[in-house]
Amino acid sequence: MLEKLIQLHQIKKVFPNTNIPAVDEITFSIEKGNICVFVGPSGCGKTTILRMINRLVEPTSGNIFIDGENVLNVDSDELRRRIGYVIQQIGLLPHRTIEQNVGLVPRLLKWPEAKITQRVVELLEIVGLDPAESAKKYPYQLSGGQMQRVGVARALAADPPIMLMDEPFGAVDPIVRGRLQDEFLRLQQEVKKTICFVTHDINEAIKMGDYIVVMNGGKLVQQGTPMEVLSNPVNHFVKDLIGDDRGVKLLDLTRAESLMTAVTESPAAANDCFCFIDAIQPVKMALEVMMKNDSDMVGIRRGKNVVGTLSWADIKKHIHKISGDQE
């Protein structure tokens, strides 16, 4: 059973000069190593939740625990240095070079300069930027997609266990956005951070999330895995948010690992597989590989390790479940 790293208990926020809560007594938890996506319309409270976790906004009532410790009892500056933060506007310091921006938090933590330099090079390579080309540049010399990569690198610099990401890919065009999403999911397979991710785009939520929290009007409307939300929307608001193409979303956006049977449950089936896809690839890719190889099953890999299997019967079962719910 996975460890619950972040826990929110009856968190409420009422801003001054208003009687309507921006966040209205929300309770949920986030498991270690998972991406939890908050999705909903503008003004629903999702960004406020994110900013209460690192205390950029102080809750009116309730408690937030990280690894069992109440963050309200922790010095706010110390807390923020332990949590990576990526926003849509990126927030890079324009008068500092890329290497200075990425090394900002390690310098505040008084890391040795040699260690900072090594970490900057490592992170720029991880997010797909050539350190020799980009380290000495200033933010204005980079494209929007490149600046988003630097923002992610800076958030990872001090190796925080938790990352908060507020519409991190929203400022770039759809093609670049899709590439950044894919690259970040691949990176997450290596670094396994616990991530709170805010978006207004249900497609991005389904693609990026291990777990989804649907918000509306400051209230938690539904929570669950992408498959649970897709197959069983609790009301018309969630149905409208998802749209009428839930079957298409299952194939195009749902990660293969979301529907797989784990190796631990069926080791014999994994041994029988002769075609494979990566765990973060969409279910549609699994079908394409099955057809190309005349097989009714693919193996699911994370890196070099086979972690599960996905069969045509598994996919068909979930499509029928969603289609039946739509009738």
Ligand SMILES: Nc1ncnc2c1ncn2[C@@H]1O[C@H](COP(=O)(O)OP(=O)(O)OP(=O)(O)O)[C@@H](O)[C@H]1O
Second form
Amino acid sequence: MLEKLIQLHQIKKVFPNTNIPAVDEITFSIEKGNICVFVGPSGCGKTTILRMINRLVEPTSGNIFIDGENVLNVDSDELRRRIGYVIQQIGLLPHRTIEQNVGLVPRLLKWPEAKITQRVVELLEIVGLDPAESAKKYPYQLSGGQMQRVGVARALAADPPIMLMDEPFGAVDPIVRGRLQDEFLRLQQEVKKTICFVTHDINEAIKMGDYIVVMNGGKLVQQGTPMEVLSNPVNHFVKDLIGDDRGVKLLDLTRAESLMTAVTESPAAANDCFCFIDAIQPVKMALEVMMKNDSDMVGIRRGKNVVGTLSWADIKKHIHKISGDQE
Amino acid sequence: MEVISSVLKFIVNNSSRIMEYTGNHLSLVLTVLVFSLILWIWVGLLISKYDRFANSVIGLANILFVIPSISLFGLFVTIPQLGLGRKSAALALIIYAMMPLVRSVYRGVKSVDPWVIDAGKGMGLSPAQILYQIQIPMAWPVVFAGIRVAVVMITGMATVATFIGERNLGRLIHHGITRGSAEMIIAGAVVVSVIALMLDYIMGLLEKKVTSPGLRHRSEDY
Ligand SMILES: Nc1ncnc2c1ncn2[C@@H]1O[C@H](COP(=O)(O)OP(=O)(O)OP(=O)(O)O)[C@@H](O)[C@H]1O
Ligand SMILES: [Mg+2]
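Return the form predicted in complex with the ligand of this protein as a structure block, the form predicted on its own having already been given.
In what comes next, the whole complex appears, and the chain from above leads the way.
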């Protein structure tokens, strides 16, 4: 049984002096250890949802539960120190060094200084910054992409079980963005946070999401795994959002683990595999490896363990399923 | 050339009197500065927290600022508890310092990027922590601009206090005028300017010490 860590029940937000709700009666839940991606056009209410979870915005009606507890019963500053938040505008403190920015929450939580210093070094390495070079710098001395990395490190600092990430890789070019996404997915394999991730880029949503919530105009349009959304768009809005190249998106963006046959289902198949890829690599890597090794099946590994298998036939079946109802 | 040497000669010949005046001048300016900073920074912070009072308080500061200084000094002298001398002079100068100080503190705090405050809130900083760890440190460059204006202004205006009994460098200038002595006027003016420049320089050093290097590049943009 998977545990629902975050639950939103009929959440609605009408900002003062506006008529149309920014978020309109939305209900969903996020399982522990999953990345849930909110995707939709600008102004559809993604940021507002995130900010209701850590109480930067109070809902007009509805309830939010974290770990079964209504967030309204938790002191809001207390709550926020337990939830990592990467804000859309980055918002590094310009008068503090990178080291101090990253150490902000641990310092609020009164960690011993030595532990903070050690944690900062560790985090900067995790997000791909050289601690020796960047720790003493100030935000203005960094590029946009480096600032975003610091923003992610700051949110991770006190090792919060929950992360809210609002377009965390928005300020970088597509190549760097791809790399940051890959690095983050790899990191997530180890840390297994419960993550609410906002983007307006459907490709990023498919790639990063264990679960996707598609929104439009404050309403929840569709929710499901990337596979479910790709193969069964509920209406024209979702269809247009994912575009005509669904098959390509499947190969390009979907993680191998989302299409694999779990080793628990067919243990025998795993023994036959002689070539392997990582669970978080895209499906196209499976094809690549199969072609190189002249095999029609790859094993899927998470760390050193083989967790499943993926065959040529499986992939073809999925692509057919996805493209089947295309006009 | 001749003027310079005669001014220098005047200064040397009257050094003890000039020292006394300078001492009085400095002590008045420093007294005013200490009280003004405590009072007006505090008021500036208050109106940036309680925004609805901001316009009226800053409006009042502007009105007070444009009262001709000699009339304000004179007015305070007529109040029995104040009378001639230091108290009236200090109070008047503190009132003139209100405008640059209150306004710069308010503007400084308000000029902080709202997204930085938002990020602080999102990390779980309490309102007091946001004020002390974000708004005040980020306001320093703007606040110091106001402080430096106030320091130079107070130093200059303090000369007028000679008319209500302060024995400071204003007296030198005043006597110079009544006696038609250019040396006296110039000597007074020069010493006042030197004091102003010196205080401004000290404030500059203090600013460098207090302001984070992360903010300093901004003032270099100008
Ligand atoms: N503080 C506020 N006061 C009034 N209206 C607001 C406020 N914050 C957001 N809104 C409105 O609520 C709606 C949803 O905003 P939100 O920021 O959640 O959108 P978003 O999906 O994050 O968009 P983007 O992709 O551009 O960041 C918008 O119409 C916006 O104008
Ligand atoms: Mg947004």
